[in-house]
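Take a look at this single chain in structure tokens; it is the form predicted on its own.
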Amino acid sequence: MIQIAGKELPNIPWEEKPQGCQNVLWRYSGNPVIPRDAIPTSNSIFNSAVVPFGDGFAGVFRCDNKARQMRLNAGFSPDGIHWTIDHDTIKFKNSPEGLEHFDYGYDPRVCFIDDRYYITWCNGYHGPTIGVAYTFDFKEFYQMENAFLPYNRNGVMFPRKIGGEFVMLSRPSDTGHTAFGDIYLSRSRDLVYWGKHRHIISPSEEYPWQSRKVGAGPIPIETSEGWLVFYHGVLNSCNGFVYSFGAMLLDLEDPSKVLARGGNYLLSPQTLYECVGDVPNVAFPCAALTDSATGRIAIYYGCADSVTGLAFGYVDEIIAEIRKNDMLKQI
């Protein structure tokens, strides 16, 4: 059995695999899990973080109010299913000296390092590029300095230092509606200064589900097979856009050398709640929660840019479909 590190999660959400399901991922039955009205200021409620905390659970919405502004909320849940989510949004303190104005920000992610939990966010700063905060008790958050220039979108840290440096993967993009995308890493010793910039992945013309764009989406899982890291990929069909997400092994103590990256989506947009919306067909994955006792993966996703959406998995499954489908076998 291949094993997740770190804690065990037994009050994980979950559900088992429907009978006959020939899937490696499959959807709660009771999706969308967060409406897009949970609050009654929003117009929706998409592309999210969840974390364990306490007893329970907390996260960073992407809440887009009725105004159109894409704002950030806190929220908590006994189960990871049902949730409260702030009606404010996150007012952050102490914010460095010219990052006091919040222009907008969305597709937060969070991770827990070290004493604290680190969120970063597509920031709104002349452009789309990344944000960077950490709060104790998702009450107060404190702003740091952006990572990078604009334009940046999909900032993801790993859950651990790695040779005593940060390591977020990004996605270089432009101020529009990107129509390109590659993964890329850095690092960064101090959480203000990053460098060391490698190139992950490039989308693939011979996989048309990821031919458009990639970019990052859960932080990354430590396995004993190496960091598993879930990412969307965009077809350029004849009808716009279409966000499916697959999967990706990268080394352990190098996670710039890709190990097996899978040809085949793990899940694309067939729901009637994926494919309709403010943005029709878009699976977008921002957190994935795991139990290292049962090798169980929840996976939390935005769906037509409306609504959220939770599906499941096991971690053997998941990296045996990697493998099976690897693309790196092909070239």
The other form holds:
Protein chains: 6
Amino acid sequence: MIQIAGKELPNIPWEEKPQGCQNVLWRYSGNPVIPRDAIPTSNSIFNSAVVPFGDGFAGVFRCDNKARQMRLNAGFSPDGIHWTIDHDTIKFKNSPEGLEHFDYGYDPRVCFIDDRYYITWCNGYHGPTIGVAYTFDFKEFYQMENAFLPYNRNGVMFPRKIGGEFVMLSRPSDTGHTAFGDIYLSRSRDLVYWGKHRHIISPSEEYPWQSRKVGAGPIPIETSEGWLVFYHGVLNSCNGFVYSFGAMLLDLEDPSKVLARGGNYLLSPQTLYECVGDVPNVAFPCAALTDSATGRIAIYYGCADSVTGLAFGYVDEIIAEIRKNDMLKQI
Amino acid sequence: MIQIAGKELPNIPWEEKPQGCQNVLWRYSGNPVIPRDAIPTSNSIFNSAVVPFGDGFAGVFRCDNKARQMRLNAGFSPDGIHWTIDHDTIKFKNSPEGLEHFDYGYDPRVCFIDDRYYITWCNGYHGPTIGVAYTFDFKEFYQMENAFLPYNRNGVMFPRKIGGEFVMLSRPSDTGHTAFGDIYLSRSRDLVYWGKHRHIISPSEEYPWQSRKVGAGPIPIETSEGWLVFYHGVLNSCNGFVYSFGAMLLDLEDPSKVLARGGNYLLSPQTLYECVGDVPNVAFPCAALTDSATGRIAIYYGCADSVTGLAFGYVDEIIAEIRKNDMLKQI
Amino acid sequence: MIQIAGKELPNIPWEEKPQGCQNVLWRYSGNPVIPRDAIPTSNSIFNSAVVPFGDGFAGVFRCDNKARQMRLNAGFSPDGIHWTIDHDTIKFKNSPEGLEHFDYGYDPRVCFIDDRYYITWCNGYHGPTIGVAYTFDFKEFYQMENAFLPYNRNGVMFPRKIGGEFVMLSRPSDTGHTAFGDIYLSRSRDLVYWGKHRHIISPSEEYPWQSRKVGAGPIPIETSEGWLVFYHGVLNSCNGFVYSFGAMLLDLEDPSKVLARGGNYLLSPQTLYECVGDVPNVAFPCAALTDSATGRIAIYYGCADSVTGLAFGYVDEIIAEIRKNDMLKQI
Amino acid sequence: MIQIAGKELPNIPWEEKPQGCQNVLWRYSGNPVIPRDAIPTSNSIFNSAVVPFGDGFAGVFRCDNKARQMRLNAGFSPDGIHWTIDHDTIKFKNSPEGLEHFDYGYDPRVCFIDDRYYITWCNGYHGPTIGVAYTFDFKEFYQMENAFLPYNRNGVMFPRKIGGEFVMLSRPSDTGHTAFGDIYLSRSRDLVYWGKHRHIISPSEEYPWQSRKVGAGPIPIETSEGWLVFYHGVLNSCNGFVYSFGAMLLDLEDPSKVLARGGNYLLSPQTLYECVGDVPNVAFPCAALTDSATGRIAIYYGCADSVTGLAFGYVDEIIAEIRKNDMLKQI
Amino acid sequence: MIQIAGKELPNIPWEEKPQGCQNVLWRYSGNPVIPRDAIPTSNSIFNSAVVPFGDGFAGVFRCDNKARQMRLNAGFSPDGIHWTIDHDTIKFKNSPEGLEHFDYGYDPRVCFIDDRYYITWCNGYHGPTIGVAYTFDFKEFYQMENAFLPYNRNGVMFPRKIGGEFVMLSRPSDTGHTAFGDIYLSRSRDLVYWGKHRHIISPSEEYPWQSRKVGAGPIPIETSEGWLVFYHGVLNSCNGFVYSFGAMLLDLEDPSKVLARGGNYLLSPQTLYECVGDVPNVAFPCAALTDSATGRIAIYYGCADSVTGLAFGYVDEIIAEIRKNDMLKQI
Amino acid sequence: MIQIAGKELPNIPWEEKPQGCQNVLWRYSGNPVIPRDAIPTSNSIFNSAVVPFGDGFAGVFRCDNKARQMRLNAGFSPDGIHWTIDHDTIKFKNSPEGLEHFDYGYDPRVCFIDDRYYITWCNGYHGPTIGVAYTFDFKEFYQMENAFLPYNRNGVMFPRKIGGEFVMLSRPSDTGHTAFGDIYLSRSRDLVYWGKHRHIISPSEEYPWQSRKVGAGPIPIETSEGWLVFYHGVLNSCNGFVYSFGAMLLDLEDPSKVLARGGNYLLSPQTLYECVGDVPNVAFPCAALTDSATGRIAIYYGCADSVTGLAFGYVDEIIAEIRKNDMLKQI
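Switch from the form predicted on its own, shown above, to the form predicted together with a further copy of the same chain and output its structure.
And the full complex, kicking off with our chain again.
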């Protein structure tokens, strides 16, 4: 049986799979779990990151305001379902010289390593790149150097050092609505200087849901079968991009090696709250909670760039699905 | 009174026009008649073709799977409403040398001529072109030569030879989300070699619903007034393509001659299932059933590239509408 | 307290702000106030202009027909809610030589000055430009010279002469789905020759809801604080344009001077009828009614290029919001 | 015989047609008549306007500097061949409030009416539009109101009032490398307010050299056959725009009426200095000198956006060529 | 030693390879062999086809006129160097009903089979497609059915039937400056109906000179090693397309099989007359003469869409070069 | 007087400024100093890097071959004028695992630090990024890790460590003909991991020659006034990109600080070999030689992506020109 590494999380938000559901993932019946107007100033709350924190949960949320400016706010929840999000945006401290100005920030991820929570996000610095900060309490946030040169998005750290190095996935992009996107892996000894960049996966025309671009989603989940990485894929229809998500497995010791990659999406935008909103047809995962005791996984994903959804699955079913339609075996 | 050629079809799926409806076509109250998940592996089922078969109906369905790959599946129904679609995709037999590999297939049409059912579809062969096959039983399908060079879509055969030749409409296109599209007519003596290509209609900026491209829909319906051809038209808004459909009349003996062409659409995407889905704002007809006894017509059309809808009308009202707003008289 | 100039309008359509609503504007509970099929020939009715007229109201409506041709129709209402729209399109009289042919017309505004109602609209004359006409009774419409050279849209007159000159805002554009758009102001002594063109505002990347283009909406409202101008702003997402609207204040005596400009939108497309339709995600205001006795403002706005919505607000709250997030103070 | 209105110009720059030349226009053997580095600060000198002045000639020149900024400089010549161009750019005086800042200026025309020389040029004011100024001596230049709203280029005045009104041709455009362009005519009583805009000609796909856009060139030449207007036309090849020029005749009394329009170009870029330079393949006329005594016409045209060329022709041959291939007779 | 099939051609135009030339092809020292103004009405003469005829040579020439309209003219030469081109364009006779109107024609090829010369060209019929005609004397030309549906270019026939069928290569395209282009092969029994379409080659990103599109050039040359097919390839630089040409070998009995394909170009635009002109950087071959006695090949190719060039080579050196850098062996 | 740091170079290639030349830089009279066919397999040789080596000079050259594949070759010269370029391409040794495959390489720079010559180039690794290697003898080249994630170009190292760190300029880009480009600076302690990325300069619409993108050219030259950095700037005309070059000064101790930036270009493509070739209108500097004794600078720059040019200037005149038109003082 497939094991998830790490702690048990008995209070993981959860609903059992509905009767008759033939899919590996199923949606929370109370979706959207976070509405667009959860704070007075927000236009939308989506593409956000949550982690276990104390007896409950904490998170960093993308809260676009009513100027449609992209901002980050911290928040807390006792159960992962009901969230109290700060009305004030995060103000980073100790920013390196030259990075003090906050232009915009979006699509955060939160990764606990050792003693602190690292936040990576798409940070506006003469274009989008990967900002890095850390917090101990989700109240004080300390900014570090940007990891990479612009233009980059979807920087996702691994939850422990591998081979003595921090490891991050990212998706180099351009200045606009990027029409391409591969996932790369980079390494660092100190979270300041990064190198040893390696290519992980490209979009695939053979699997149209992920034919235009791909980008890592939640923090990789360590399992007995490898790192489980949920990632979004984009199809470019005549009426715009459609963001779905699937998953792959990376080698535990050398995560630049792909072990298996699912050809099918696990969840695509099909509900009204995923299909209708500021950007129609988007399901974009940024965080996952796991319970090593039961193999349960709860995925938070942005819906239509407007609200936040929650979906559930079991690690063994997810990995079985990856292997059943493994792209590496079909090529 | 206008006559439809061909057999009576007393079991044609049907609902009477709702009270107060001022339009020529009206939607089935149980729409979508085929949901997106009618088979376990399907992402969506739409742009599909049905015909009378035995005591009931059979069809070839576009069933995109959860990799969003475009596939064709056969199906059967006793009443045209409740469908049993094969879980396995169609595997073509006797494919000509060089055409054995099935890359992708979509938007099928089915046309009964003489003793068999011909299927034409958009067949991936180094780009989209018109595939041709036939079946006697919707179980075994025999592939013939592609009708044309790439790049082409919406190949629609006439239901009988005209002047001793098979006749097909098609819409030459390009490799992507084609931004143009005229309807042409071609002829063949043997369904292998095609020629005598003639231009039928172009999009018209004067009639914006059909200003970007036009393409034939169901198999032309032989009536006492000419061939009744439903066709889709595309408007290019700032937020993408909108697919509606209307109709025209072609000369019975020389179908390259347009007798009348309706300036107004007959049905445009206005319901949630037509406006919301994998491709918003699409109503795309691929098949029609007719009852010569009553003049009833039932049209199957894809909705938002996600599900299949059904709409109804009377042949005389449809042709009256074409003539009332005949583009040929207004230019 | 802020005063609106002009008459009292005790029968202004109105609903009180819902409990708990934290926004400055709120929607009419019966929205869409005008459905897409209010007349038999219409595909959609939106982006339309209404004014007090007699004991009730009159208006000029954009009624796209079922060829998706853009047409203008007059209409009347006793209460601003229930509208009777002429089934026949407006036929302009006395058109200047060379402008007799009506190609297309859309997005009308109606402005009462002195003794008559002026209509400005986007008039097709070898491309879109600003048509001008007047009526006394909304039955006979007399066409004047186009105000400007093509290509132009959203011509909006001020409701009185300023400095002895008629004044009009407009948004020069191009021949298609224009990707830019600033608001300019022009002056005329006779409504035939226009000049003294001045730039008013540009889109702003800092305020993404209005980062792509901006265009004036209803006739400017004279207040004790300046001319209150609602205007639409456009954000260009990867899936198309999103039209929201906000407001600014112009100097009463020299309206080419911007006094304040709100950084936040006042209303963005968030309901189904604003997000789903012929053009998803559009809220486009073209008219406002005001009651000087109470400071009430009722705004008519097009929804998804399909139907017409109605929203309400108080002038003092609106102007307070403009000043609270005044872009001029933040730059 | 065809008469040119206006003065004799015995010192018009001139060379006889080379032996064997079968074209209506022929190039000056000393081309480029003005090199790109005629002043120390210039990157290029082209698309410039000259007129008879005193015993010789004066002009306004587009002198892009070595930052490639577009600037205007005055210049003088005794013979139209040898030019002394001011090293300093023109500084306009008496600019209307709000227009004082010179952003950029290019493609000037100079038109003598009554007692002064009017300069029109593409003036940067939140985008390109038509600037207007006048001078008596080519030393002091007085700026007036811009004629039109942005975005516009190639404003070309008629050399006398017609029906009591000033008349100007222009080519409305957009903010960039405009891919469209029609010629329109506007009228004014005072050079401040303009109106009565009429469409003159569009590009024509049937005549590919002028299939993408057209724009007026030199000041129209009054002849006994009508106003002779040279205009540039643009073909869009796979490797960019090609600017050639041809001519048309407008009605003397109502210049919004086109009497004849030549289907063939008169001169297209074929020499090295026309085909190689900052913008390859450009021949762009901005001025013409005429001698009523002989029917001689000397045309100054920009070459490859780098240097200035000179070409010669006879009015009767030019008009004969227009009529021989008159587009109005061929459609 | 490699043999060319067919007749000896002792009067083939020829120059020996210059000393020190390391390339397989070399240019005629008198290039351009046909200037742009060889007839009074021509803007350019290029992309043209010549064949042995009588004691000398005849051809069909693309003669764009001074409206830049694309026209075809016949011509004759005693030596292949000095050409007399008809001043009048070709008027086709016996055109099938519906194809009588000549819209435009370009890039002709001429192929002798049995008793007549077949001309194929890009024929404007609601878009570009492959026109077919024949002549016995280059004076009377008889038009047949277009071979294919639009949109297509570069239709090139094989000089004899293969397997009892006529065979043609073509490059399906779109309506504009097509950014893609593969070579396909089609077959016909009667030159009216075509079928059995097979894909031959695609562009290759690995060989950038042919990375954007490829298209057949002269009539395939039958050799003892296979059909020698010269074809153009296009590289898309930041400043436009660059057309070079190379060659491949097809199987004699089944020409849908590629035996070898040269990775290097044989000739790319490097001279002034190839790099400067109406379309810079084009070398586009449309015809070749061969002498079976000596293995000499003379290639006519369009230069910069302006003039016609001539290049020479030996069949054995050309085929050796194909094999030395054979793409099929390197992949 | 301004001093250049570093060694004297008495054999620097040199010609005195021509009489009458008013520009700061002047071209070598024997340009192109390296022709496109200097080796048998080359299509073009340009954008190349040279350094003093032994008694003469060595370099790394971009030698595109006749498949138009981008390759790097080493070469040697006794005088910097006459070059012997290896016929074989460089084969890198000791490539890190995963980087062994050479896909393509272009636009090299060579930088001597301490004891070896570092080569940086645009290295194809799932897109363009910055490759790094070193050599002692220009015979053996040892590859290191790529400096950055794709997509990046124009990586240019400083010739000594600053603050204990290696420093590199680069221009992040995208996958194609990038339409944007800023210069950034990054730092490294070990040439493996890079960080502390800072923005240096952006393109400027106010200075059109550098309005589209900018990128560093030769290795920065240490002077008593700061680091002298030549950089290319791109203007986007309607007919494509134009590459010119200018210069700026960076702070010696903190090179992320710009001290002065010249508004004018120093050299723009104006000669035939710069304007005509595989990519017209390109002057692209990649290397400079300096003589500290005399202040002479010799710049090697690619011409039209076809050949290599050489230009000369004096350091004091160049810096005086930067300061005379300093953009920082004019904004």
